[in-house]
Amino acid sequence: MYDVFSLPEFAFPKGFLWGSATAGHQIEGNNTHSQCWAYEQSNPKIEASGMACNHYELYKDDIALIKELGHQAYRMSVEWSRIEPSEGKFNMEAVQHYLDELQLLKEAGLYVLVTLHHGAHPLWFEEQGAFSQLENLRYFERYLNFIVPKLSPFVDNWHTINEPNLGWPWSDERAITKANYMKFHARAYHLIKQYSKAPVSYSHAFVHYMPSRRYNPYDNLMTNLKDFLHHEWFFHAIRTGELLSLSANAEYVGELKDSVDYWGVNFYTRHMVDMRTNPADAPRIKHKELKMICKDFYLEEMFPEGLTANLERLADRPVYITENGCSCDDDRFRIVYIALHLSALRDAIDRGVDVRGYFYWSLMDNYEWESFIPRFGLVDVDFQTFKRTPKPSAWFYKDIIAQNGYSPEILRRYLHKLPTLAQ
C-alpha cells in the first residue's frame, strides 16, 4: 500500500526541464494520409481518430494553455504523412504550419523535443513495407534532409523514433524490423547531425518485465527472455553497434554505435510474465490492480519503483523521462501517480542516474491509437466541442514546477483523502 501522504518533500536539481508531451496522429486530427488513418477506416471494430482533439486547428491556444500551466518543455512530432502525403511531393502548407507552431513555441520560451516519426506515416511508405525493408531507407533519408533543415532553427533536441521496442511475441519476421528500425534509427541520427546541434535520441519504451512465480525457472527464464528483447538488445545495440539474432549471426552496424545523446525513456507500469501463457502474459496481483477507466487497459498498477531500478541500467549517459503518465477517470488517482513517480525518479538520481528532465504524458485527453476512452491528460478535452479545462492535477504538476520538486504542502492543496475504485 502506498500512503501518499507520508511521502517527504524532495528537490531536483538546478535546471532540471520540466514538460508534457504529446503526438501529432493523437492530437492533430484528419491525418488522412496515415497508414493508422487508413487502418481506423478499415476496421469496425475499433474508434477512429478522426478531428482528435483539433490541434492542427487550435494549436495557439494550446500553446498558450502549455505557458499558462508553467510547463518549460514541449515533446511534439511532425507528421511524415502531412508533409510528404504522396512519394515525393512535398505539401508546403503543412511544412510551413509547423514552422508556425514551432516558432511560437520558442516565442513562448519553451524547450521544444520534436519525434520525427511517432507511430504514424504515409500510407504509400506502407505500402512499400515500411521499415519491415531496409531498403526503404532511402525513403526516410529523403524526407530527413527535406524537413530536418527547415525545423532545425527551432528544435532544442530530437528524437528519430518513438518506441521502436516494442512488440511481441518475436519472429524472425519482427526481428528483422526491428534491426531496421536501429539502422533507420543510426541513419537518421547522423543525418541530423549534418543539420542541428541538437542533442538526438530515441524513445525506448520501457516496462518493467516481473516474473509470475518469483523463483519458479521458467517463468524468470521467460521474464530475462523479454527484457533482453525489448530492452538490453537495444541497450547493447547502442552501446556497441552490435545487433544480436537469436536466429542469425550477429551483425555490426558502426553508424549505430554511441548513435544517442542521451537515454528518452517512455515508462507507465509492469508487466507479469507467466512462461505457461500465450503470449507469456500473467494477471496482475490482484491487490495491485487499478482499474481506472471503464475499459480494459494494460495501465492498471502503479508499480514507480520498477522505474527507479530500470532508470539505475541507464547510468552510462545522461536520461530524460520523454513519457509517463497516467490513464483514469478520477484525476486523483493522475496526483498519487505523478507524486509516486516522482519521488521514484528522485530515488535514481540520488543512486547516481543523470536524469535532466520529465515530460509528462501527455498534455491533454487524445486519441490512444484504437479508442478515445483512456484519458491520460492533464487537461481534459470535450471530443464534440474540443474545449480544453485543466484537470487538478495540471495545477498540481504546476505547483511542483514553480517549486522545483515535491512538499506535502503542495499535495494537500489538491488531493485530500486518498482515491478510491469502491463504490
Ligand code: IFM
Contents of the next structure:
Amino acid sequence: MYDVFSLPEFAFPKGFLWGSATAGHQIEGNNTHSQCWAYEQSNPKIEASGMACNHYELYKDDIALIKELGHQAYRMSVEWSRIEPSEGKFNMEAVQHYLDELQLLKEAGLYVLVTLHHGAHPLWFEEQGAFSQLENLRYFERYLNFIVPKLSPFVDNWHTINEPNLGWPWSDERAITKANYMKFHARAYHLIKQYSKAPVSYSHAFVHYMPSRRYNPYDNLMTNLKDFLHHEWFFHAIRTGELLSLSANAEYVGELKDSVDYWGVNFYTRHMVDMRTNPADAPRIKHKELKMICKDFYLEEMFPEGLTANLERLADRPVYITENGCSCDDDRFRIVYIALHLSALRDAIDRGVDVRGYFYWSLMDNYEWESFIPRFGLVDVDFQTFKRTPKPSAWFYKDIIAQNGYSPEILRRYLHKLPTLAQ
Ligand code: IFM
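Okay, that's the form predicted on its own, but what's the structure of the form predicted together with the named molecule?
Okay, now the whole complex, with that chain kicking things off.
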C-alpha cells in the first residue's frame, strides 16, 4: 500500500503546463456519422454514447469551468466524422463550431492541444478498411489538408493519432495495420508542418509491463516481448524510420524518422505478465475490469514508479503527459492517484527527463468506449441532466496548479485518512 501521507513537498519547473484532456466522441454526444456510433447501435450488449456529456451544446459552459478550475491548458479532439460526414463532402457548420470553440479557448488564455484522430472516424472511412488499407492514406491527407490550415491559428500542439500502439499482437495481418498507423502518422506530421509551426506528436499509451513471477524466465520473456510489441517497436520506428518485424526484414520509411517533436505519453497502470495466462496474442487489457478502482487495481495495477521508469526511456526529447488518471466512484482514490503520479513525474524530471506539462484524464466523467460506468472525471456529470459538479479532486488539483507543486498541506485539505476498499 502506498503511503501518500509520507510524500514531501515538491515543485515543478517554472512554466510547467497544467491541464486536462478529453476526446470528442467521449463528451460531445450525437457523433452519428462515426464508425463508433454505428458499432454502438448494432451491438445491444454495450451502452451507446448517445448524448454523452452534451459538450457539443455546452462547450461554452465547459470552457468557463476549465477556467474556474484553474487549468492552463486543454487537450481536445476534433471529430473527422462531423467535418466530413460523407466522403469528400465537408460540413462547414461543424468546421465553424470547432473554430468557435477554439477561439473561445484561446480567449480564455488556454494552451490548446488538438488531437486529429481519437478513436472515432467517419463510417465511410471504416467501410473502406480505415487504417488497414494503405491507399486510404489519401483520405486522411485530403481531410488534413482541409482542416489543419483552418484550425492552425488556434492550436499550440498537434497530436496526429491517439494511442496507435494499443492492442497490437504479432500476427502478420494486424502487423500491417500497425505499420500503417505509423505511416499515416508520419504523413500527417509532415503535412501539418506545411501549415503550422506548432510542435507535433502522437499519444503513446504507455502501459508498464512487469513479470508476474519475478524470477520466472518465461514471464520475463513475455514481458519483454509485450514491451517490444507495444512500446519499443514504436520508439524505434520514430527514432530510426525502421519498422521492425518478427517474421520479415525491416521496412525503412524515411518520413517516419524523427516524426515527433516531443513524446506524448498516456500513462495509467502496470500489467503483470504471466506467460501461462498472457500469451502474446492476448487482448492487451481486460478492459472493463481494469478501469475501476478495485482490489486488483489498488494493490496491483496502480504503479506510479512505472511512470518514472518509462519516462527515463524517453529522455531524448521533451515529454508531455497527455493523459493520466483513474476511474473511481470514491473521489478520494483520485486524490491519492494524482498525488502519487505527480511525485513519480517529479522523480522523472529529477532524473533528467524534460517533462513540459501534465493533462489529467479527464476533465469530466464521460463515455468510456462502450460504457458510462468508469468515472475518470475531475468533474461529476449527471448523464440525465448534464449538470456538472466539480469533485474535491478538482479543487485539490487546482491548488496544486496554483502552487505549481505539491505539499502535504494541500493533501490534508482534502484527505484525512487513506481510503480503503472495505465496505
Ligand atoms: O478514455 C480513454 C481514452 O480515450 C484513451 N486513453 C485511455 C482513456 C481511459 O481508458
